[in-house]
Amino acid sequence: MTYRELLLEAAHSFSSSETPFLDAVLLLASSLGLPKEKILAMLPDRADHVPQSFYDMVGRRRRGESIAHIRGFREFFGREFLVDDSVLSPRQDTEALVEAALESGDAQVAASGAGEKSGQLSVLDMCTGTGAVAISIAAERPQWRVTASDVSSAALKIAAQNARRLLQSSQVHFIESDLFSGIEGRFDLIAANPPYVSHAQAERLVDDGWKDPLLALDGGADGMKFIRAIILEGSKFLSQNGVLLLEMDPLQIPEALILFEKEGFCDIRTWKDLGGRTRVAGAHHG
């Protein structure tokens, strides 16, 4: 059996995956301690040395566990973030939120010129989970002051570990807070990737083997519970002309845009993810 045949056999068993062959490649790379590019170069070779750990990981993937939780890390915005069962594994879709934050922040800095901000912004990343959004922003814009919050103390521990691994200094300040309950002061930019899966769907995903915690998935009856709350309260924590950005399901965007308008936000706009779906909605206030 060649490595190609081995991987195809494993991939055929991943019935719930959208990228079964890539999943198999990543698992073999992890078990052999090799980059995936090396595995792809080995495809025609005989699979004479396959660790038992590969078959163990294939079994976990077959049962619905994500690649990120099996390997213990997830690539996001060009960096590897540690994950475990206490946090939502960052998705590629969420990179759109980082892009929107960088674009919006840069525009604020440019508009302020040599004035009050002088190149600096105060940023809040809510529902931070692994810290992927906050850390990515801090790494890309080290002069910005970034705060990250989450209701889960376990998630904040993982986020702090990721910050120590990926940032040169303590660039992100972490706060345990249920949405805005523990937040003080005002921010030039607030970004959030709150739970936005409906309660019923979130329970089904967990029952199907997802290792993401229910707390990080469950957005209430229709998935909009936290999105509504953040838009309703957000203006109280934004500086003059501050920006609020929210990731959500594309089907939730229309209601979010109406909420932004009702709450007095302006310059309302959206951003698409890499799949071309509208993923992030944002607006200025004041």
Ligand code: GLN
Second form
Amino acid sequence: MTYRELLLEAAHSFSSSETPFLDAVLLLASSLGLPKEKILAMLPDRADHVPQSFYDMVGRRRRGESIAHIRGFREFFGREFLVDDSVLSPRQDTEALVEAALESGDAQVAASGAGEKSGQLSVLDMCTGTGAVAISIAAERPQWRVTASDVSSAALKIAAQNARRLLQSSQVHFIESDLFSGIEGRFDLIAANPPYVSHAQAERLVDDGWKDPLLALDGGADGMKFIRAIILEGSKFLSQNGVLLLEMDPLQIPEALILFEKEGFCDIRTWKDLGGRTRVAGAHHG
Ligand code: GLN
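Same protein, different condition: the form predicted on its own was shown, now please give the form predicted in complex with the named molecule.
So here's everything in the complex, that chain up top.
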């Protein structure tokens, strides 16, 4: 049997995956400790040395566990983040939130002129989970002061590990906080990917084998509980002309835009994810 046949056989059993062959390649790469490009080059070779760990991982994937949780890390914005069952594994959709944060922050720095802030923006990433958003921003803009918060101490532990692995120094400051309850001061930029799935849907996803914790998905009856709370309270934690950016389900965008307007925000706009769906809404505190 060749590696190609081995992987096709495994892929065939991943009926619920949209990328079954790639999944199988990634699992073999991880069990052999090789990069995925090496595996692709080996496809025509005889599969003589297949570790038991590969078959174990294939079994877990077949039962619906995500590739990220099986391998223990997930790629996001060009970096690898550790994940476990205590955090939401970062999705590609959320890269739109990082793009929006970099763009909005750069615009603020440019508008404030060279002297005043000298590129020193203060940023808060709420509901940080693995730290993916905060760490990506800090890595891309090392001169910005980045704080990250989460209600879950288990998530903050993973986020701190990710920061140690991926950043030069302790560039991100972590705070345990239920939304704004433990947050002090004002920020030039607040970004958040809060739980935004409706309670019923979140329970269904977890029952279906999603390994993300319910806490990281469940946004209350209509999924809008945290988005609403962050827009209502956000102004108190934003500096003059500061920007609030929120990731949400594309169907939640219209309600969020109305809330921003009601709360007196201005320059309200949206960003699309890689799939072309409107995924992030943001506005300036007037
Ligand atoms: N992005 C996840 C989804 O597609 C939801 C994550 C969240 O609630 N923040 O369902």
